[in-house]
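Okay, so here's just one chain, in structure tokens, the form predicted alone.
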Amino acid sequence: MNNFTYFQPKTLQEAGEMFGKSWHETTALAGGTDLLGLMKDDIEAPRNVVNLKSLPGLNRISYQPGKGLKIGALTSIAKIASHSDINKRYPVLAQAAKQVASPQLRNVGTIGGNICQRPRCWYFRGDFHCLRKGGDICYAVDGKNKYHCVIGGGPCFIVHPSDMAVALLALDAKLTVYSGGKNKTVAIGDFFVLPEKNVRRENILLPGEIVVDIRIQELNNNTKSGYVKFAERGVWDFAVVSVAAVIQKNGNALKKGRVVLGGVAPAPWFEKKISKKLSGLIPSEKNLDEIMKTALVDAEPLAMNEYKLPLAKNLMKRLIGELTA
């Protein structure tokens, strides 16, 4: 690990001024659970580290009836998982938070850091000069790709590792991002980028830009939501496939819904076809089986991960069935 200079700014403006023009110059420290590993593995070697935890007011949760939810980017995952209003009104977010890593990591990790974490691909994290590290090859294409993406990949085939991002996309959240002395609002669907647009980064943040908070609108009283995750280990593991769903009912039929997949793409994957078909659907096993035929129709699995397709469809059917029962 290289030596670096450690800064503790007291304001967002001061923090922004500490960043250079390159990711190699300066990096932000939130919970640090991902950054420490990246630095130990020589993936990140910044000259300066800016500790965002010293900034006031970014670790608060506030809920206002009629206005919705606001979560500071430095709020711990554990705090989100246990918050009464989130559990009552946004269960998909609480359920996703409860399945992040282990209790120890949830106590330290932040929601801002969770959605901005780097890929867990073993080629990216290992001693391989892959595309995402400036090389000219994605080793997953002809290598071990059991856990890599089945859709949205190319030329790089990572999957996005965040549980929270999947739930936030299902909730159609908005992010406040500090940039150049002022705040801007970014829809979370526009925050993540696929490798075809930028093979080196996973989101739109430029050097010096900081996620300040996450905002979620008030949900209709007839809305239900949930999150389900399949992982090979019970704790401290990332999703092989996960599903978040937010569904609004209208009598016996569904008025609308948003379904998002994790573990299948380089970004949280909004399943547009399934979400569209939920409008007006009368839930039944037959009808759910029918709409699942349209899920992931554009998928292009690699040699070892085609199993993710039926797994994703079964998890979607199970979650939607539970929410509409």
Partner chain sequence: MNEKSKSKGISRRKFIQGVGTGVIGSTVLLDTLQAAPEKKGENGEHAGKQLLFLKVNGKTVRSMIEPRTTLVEILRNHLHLTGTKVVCNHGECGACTVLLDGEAVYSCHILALDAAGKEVITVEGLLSGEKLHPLQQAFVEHDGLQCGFCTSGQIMSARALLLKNRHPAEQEVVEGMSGNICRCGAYPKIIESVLAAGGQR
The other form holds:
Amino acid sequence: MNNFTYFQPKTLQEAGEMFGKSWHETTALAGGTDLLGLMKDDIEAPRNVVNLKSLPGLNRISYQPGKGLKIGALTSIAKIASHSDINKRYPVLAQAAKQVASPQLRNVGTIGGNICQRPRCWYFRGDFHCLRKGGDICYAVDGKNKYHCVIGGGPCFIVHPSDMAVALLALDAKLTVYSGGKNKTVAIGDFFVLPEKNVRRENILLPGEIVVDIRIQELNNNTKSGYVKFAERGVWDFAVVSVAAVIQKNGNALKKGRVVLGGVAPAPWFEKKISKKLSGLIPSEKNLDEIMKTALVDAEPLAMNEYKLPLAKNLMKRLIGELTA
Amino acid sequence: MNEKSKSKGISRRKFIQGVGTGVIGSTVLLDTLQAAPEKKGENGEHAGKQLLFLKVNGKTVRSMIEPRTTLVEILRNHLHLTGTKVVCNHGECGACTVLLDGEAVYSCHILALDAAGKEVITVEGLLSGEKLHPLQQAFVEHDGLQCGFCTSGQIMSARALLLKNRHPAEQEVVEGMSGNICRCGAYPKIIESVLAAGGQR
Amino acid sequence: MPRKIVKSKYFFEEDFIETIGEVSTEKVKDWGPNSQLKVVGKSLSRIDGYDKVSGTAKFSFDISLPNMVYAKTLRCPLPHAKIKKIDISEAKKVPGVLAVLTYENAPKIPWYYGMSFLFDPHLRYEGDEVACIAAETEQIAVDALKLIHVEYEELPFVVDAGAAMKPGAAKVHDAGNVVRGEPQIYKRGDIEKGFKQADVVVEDTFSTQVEIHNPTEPHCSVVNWDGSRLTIWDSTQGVFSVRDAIAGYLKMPASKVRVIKKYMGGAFGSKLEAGKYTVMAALLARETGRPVRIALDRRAMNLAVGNRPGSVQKLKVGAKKDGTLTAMNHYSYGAAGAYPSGAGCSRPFRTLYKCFNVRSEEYTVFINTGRGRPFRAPGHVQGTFAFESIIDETAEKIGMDPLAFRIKNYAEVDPASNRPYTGKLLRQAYKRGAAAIGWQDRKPAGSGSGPVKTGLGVATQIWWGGGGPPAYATLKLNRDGSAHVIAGSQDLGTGTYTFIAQVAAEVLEIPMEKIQVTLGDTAVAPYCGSSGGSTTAPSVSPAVRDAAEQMKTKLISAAAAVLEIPGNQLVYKNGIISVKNKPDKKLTIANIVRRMRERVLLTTGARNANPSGYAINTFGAQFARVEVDTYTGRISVKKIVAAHDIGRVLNRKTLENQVHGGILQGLGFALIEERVMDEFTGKMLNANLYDYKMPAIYNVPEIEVIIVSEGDAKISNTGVKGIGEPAMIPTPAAIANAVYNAIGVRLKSLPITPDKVLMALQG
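What I would like now is the form predicted in complex with its partner chain, since the data block earlier showed the form predicted alone; can you produce it?
What follows is the whole complex; the chain from before opens it.
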């Protein structure tokens, strides 16, 4: 890790002004659990590190019945996992938080940092000058691509590593982003970018822009939500495939729902077809099997990751079945 | 949460000529790293140092450090608290686990400056003088270790778990200890040790 | 004491070793079953437990000497290259950098059997050593490494064993890629005749991955010169092996090199020989005039200090309808890495079952990766997976229960040598293990309903693990009656310190607390072999017992002299010698030692020679119960029953721990661990502990440990055989067989990851 100058701004404005035009010069430190790894591997070597934890008030959770939930970007994952209102009202978010990394990393890692973390692709993390690092090839295309994306890829084939992002997209969360002296609202669905749009970054943030908080609307009482994560080691591992679902019931049938996949695409992947077909669906095993035929139809698996398709379908089926049982 | 270790006796320390024997006294002033003259090079390799205040096992530590210094480097290299181990140096194994304000963290994967003003407890900080903490004793009695290199981290994770949950059930132990790798595979007896320590309370 | 010098043979890690050594010929009474013993066999807490749980244990990694400096190594980023130009001038200018070694300025010390040098401009794998820097701090050394400018000539490379065997493959060495230029061939009987006698013939191909040791404590040394004497704190499984190798490399007398290792943060076979890093540190220490610490980082640990070679195994098995094996053929290849090591895996195939017609042909090939090293039962884990899989397939084809099929072909004598075993209780292991797992309830393969399916599997282990000479232990008594045992062995976390104290306490009948044990110091300890091959307890415990028995004899003679009563009228009990029928006329050990002015206090015990004309092996069976989630491909191992014949148990608690560890490592090998190479760049993709996945606490199954043996009195005065390796050998095969039983599809390539299961279920 190269050395750097360390800053502890007291206000957002002060923090924002510390960034230049390039990500190379200055980096924001939230929990730091991802940033330190990147810096130790010399993937990022900023001259300045701005510790956002010195900004007051960004680590709070507030829930107001009827209005919804607001989570400060610097709130630890552990705090979200154990928060009683979140467990009660937004199980999908609590379940995702509980499955992030390990207890030690959940204590330090923040939700803002979690959704901004860089991909785990072993070519990106390794000693390879790949597209995402400014090189001219994606090594995964013809390389070891078992963990890479099956949809939304090209020219780079990463998957987005965040568990929280998958749950937040299912909840249709809104982000408050500080940008050049004022706050703006960004729908989480607009936050992430695919490599075809920007192969160097995973989200729309520009240097100096800071995620301030995350807001989630109130869910009505007929809503069920959940998160399943499938990782090879079972714990302390990133998702091979994960599913977040938020489903509103209406008697025996489903009123509407949002289903989001993690581990399949370079960004959390909103399963439009499945989500749409949930409206009015009677969630029998047969009906679920039937709609799963339409899932991920546009997928183009690489040589080693075709298994993600049955895996994703089976996990969606299992989660929707459990939530609607 | 405050596990102040009293000044430890010398007798128990494995004595090797000249090996530092840790911190004695209430405030410790550490030298800056030797032979790293302050110079802002083109690549920023020797950018300026910053002052760190930290409480470690009840004692205040004050040191000028490079901002890139990690917490474990302070513990091992500056304070000679070598009970905390470095295995992956990447937040991927848990051998460096310590308590930071009562919560388990990977000390290899956190900047020392990020821990500034907080209280660190290491495995040495669980001792009362020569006497093992009941949790440490449980690891001895239930053989919750083999080679011993990941053990400090296992014990500190268990400590954090037990601070939150005094009588964890087996599944809670497994979840609470899931951030620590034991390559020897002593897990069954680690689980036994933590369950036993929970039962003692 | 009776001693003589004899030839003795024993198995260590990969092959038989024949040594000439001074051995004990003392015949002492067999201990009988553990129930008759007071200390040995009990579940006692390890005596170094305090040090390890308190953080006060100083591992070699923790040694810090006054004025010490830090060394770091620059490693080759390419799989095969030659250094065209190396420029260290910028690195040397960094304040705090004290010395830089490269092939241009370092002595030309031959390495790898003369195939290379300590620093070689011809680099044959990613991670090969290019330069080494000593600096005031580790950080300065790391910073300075980035300022060494190297121009490489990139050479063609090959990182896959199969590709390396093909004509036209890139050559790792000029002489060709097959190590020794030919396969290792073994045969007995006539397989063609045997296959003709068979009613069924089964052929199949299996493969196993490269596994990385990844012990938690990195390979590291702290070295210090005192004039012409060199002291090394090393993280090693063999202090004497390191001492002798370093003395050879540096051309100095072995007596001037002292190697110390008090605690060891894991090794599993990767720390059996002296490393380049130690020699580099010694050279840098000489140049700087200061102690040097060198420790590998995790990436280097994955690239450069060993692995379990992968294997491709083609097997053919013939059997009669009644289950009799008639012929077996084994063809395999695996990679040594860039320098010689063994990748053979046919030993269990050759020795496990009675079969008269057997042939194996094994190729070990060079590839451009780090070199293989022995890894917990080298060859056996991968060989047993393939062999015990095809044994199940054969049993199924002739319609026999897999366990009955194994018992049908039970070897009463060693099939390779026709020698009787010193002991073999495998039948009992099968029987008790089967009862514990509920084998009678095993269902036909793939017959379960619902998405989560359950299966049972079994596999057998054979290993050597009998140990042998030379191994010595010195026993000293102190004036207060306390005792000190010193041996040149090592404790890798296996409990060596503790069993040594137990054996001494058993014989001398004194409390464990009065016994101190010193290990791992060549300057003070008599010779013991390296700790590997599951030989430590079987080799060292008899030497300790011998030393203690000698001491007891000496104490009785001394008491006889003091009391002026013939020795045969004295009774030794609980460390007190009293006169028969006059219990108040007595002497404690302390009394005697004081009276003797400490002249009686020293004995040295030796391991006896192994009995000739016998085969010495461990045996055991492990049974696995697994659940396979057909939705996800996840395999959950629910229970493992481990039933073993390993001679006498010295300490039940540490033994169980060893068995657990073997099973967990076997589970990792079966299900998740794998070195991943990028074939286009020749680089390892997962040289870290996130991407290289090792079992976590979540993966722990229920484990039941059954030991069917007492002591094997034919081997030694303690009758101990090893357990470390035997516990790992059958685990992957048992799991794979259970997975087949659950889903009815056989997975033939390890690790059995969820993607493989899912794709296999898709058909």
